[in-house]
Amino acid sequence: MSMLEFQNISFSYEKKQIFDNFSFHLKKGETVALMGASGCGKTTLLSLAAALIKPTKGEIRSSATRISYVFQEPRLFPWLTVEENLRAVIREDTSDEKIAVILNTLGLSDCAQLYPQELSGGMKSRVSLARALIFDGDLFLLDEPFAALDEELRHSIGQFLKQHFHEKGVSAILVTHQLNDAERLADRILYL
């Protein structure tokens, strides 16, 4: 059963054709890594999947009920602490323990009361990922989530995500330029 289907879609930015009669499917519980040159349409595909933009032709079908989106650049609320950034996207019944576990897992326990401007680039990326995890989507769209992380963190967080996705039956699309990240996390790799 598909979580997401692109059927013969076309999309252009002004006069630049990004997709022409493109089809793609993502099964429930599957992780697909998107790879390819800069500007080939990887981020555009995520934006289409999230319905942030619409195709000019074709159809996109999604059975996702909640989408956790990690943008390429961290989009944190600068006036909120790390913990408050997480709380901004959660249901009221989410426990303090769940927040603490996610912060600890991503190595952010000591950062809960810090503001985004007090964080390094890698920390901001991890807070964005923590926010996506706490939102608890059934479809994850990850746009270069490991770009600001060192290899050790890439590996440990990649392993955690793979286990999390498997246990929850989550579907995910990962945009990356790193073959190691794609091989570590994805069931299959799609080159654009």
The other form holds:
Amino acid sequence: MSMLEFQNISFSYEKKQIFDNFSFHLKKGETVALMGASGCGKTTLLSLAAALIKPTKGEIRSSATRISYVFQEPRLFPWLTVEENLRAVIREDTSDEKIAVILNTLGLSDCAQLYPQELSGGMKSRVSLARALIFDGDLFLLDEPFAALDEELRHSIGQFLKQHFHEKGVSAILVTHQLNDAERLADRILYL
Amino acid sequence: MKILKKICRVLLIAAFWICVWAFAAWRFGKPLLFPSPLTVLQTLVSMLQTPQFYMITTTSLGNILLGILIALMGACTLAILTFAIPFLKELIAPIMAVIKATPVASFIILALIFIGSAKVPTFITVLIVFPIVWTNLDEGLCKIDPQLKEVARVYQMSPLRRLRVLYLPSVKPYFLSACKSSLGLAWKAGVAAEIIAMPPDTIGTMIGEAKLYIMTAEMFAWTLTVVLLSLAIEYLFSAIFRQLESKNNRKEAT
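What about the form predicted together with its partner chain, after the form predicted alone?
Let's see the whole complex now, leading with the same chain.
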């Protein structure tokens, strides 16, 4: 069963053609890693999947009801604390316990009342990931989520995500430059 | 200790200028035209002992604060509308430009003809504050971080939630800046409107009448009242703005 399907997509930024008659298919419960040179269209593919931009040609079919997107930049609201940034996206039935568990899992329990400007780059990345987890999407779009993390954290959070995706039957597209991360998390790797 | 030093410095500077004034009045030698600080102070003290003083001051404050309130509400509403309907912004841009460029006195005289003297101070205050607040809010709304807008979109934030976590915090600094810029101007323009339009029982009218009857000491006393009230209002609002901004500063500290 298909979660996401790109059918003969074409897309260009001004005069630069990014995709030309490109097709892609993501099954439900599958994780695909996207790798490739800078500027080849990895982030563009995620933006198309999230319907933030539209293809110039072709069709995108998505059965995702909720998309958790970890952007390349953390994109946290600077006037909200870490906890408030998470609460900004939660459903009404999300318990405080769930927020606490996610913060604890990502090593952010001590940072809950800090503002983004008071965090390191790695911490901001983890808050962005926490936000995606708390939103509980059925499709995860992860744009270099581990870029600012050390190897130990990459491993532990990678394992956690793999388990989470498996338990929830979540589909995911992971953009990464690191083959280790791709092999750890993904069912298949796509080179653009 | 620091505050005490600051107060002493302020008092010394005030004392210096009062001495300059006293010396100038003495040298000028015509107390009817240029009263001394002591004469003005005595006049002010006697004014303070009359109930009319407080009624007049309250009326002026009320007129101008009403104008500020109307302008703030109107500018906020229009900013939201012009943000939602870009063509509307193009439509009103020439009007805003004309309002900003036209001398206040021209508007006061036109307003006198059409709306009567009692409403002129409020109207003029609105004219001064409205364009400043609208321009700032418009800029704030246009400069909302597009990346954060994408976050709100992807994470399916409701309109109310977007208002609370994105739009209001984004425009808050612009709004506070507009209030700071326009407050002093509003007060001055409002009193100027009162001097020209001479609505009943207002500070500007008292200044105008004092000028008419060459009651210079009263004119100075009322002017001093305007200055002191202006300082008091600025001090009060500065304290409020500092409170509102101090929270921002912690959030935005690098």
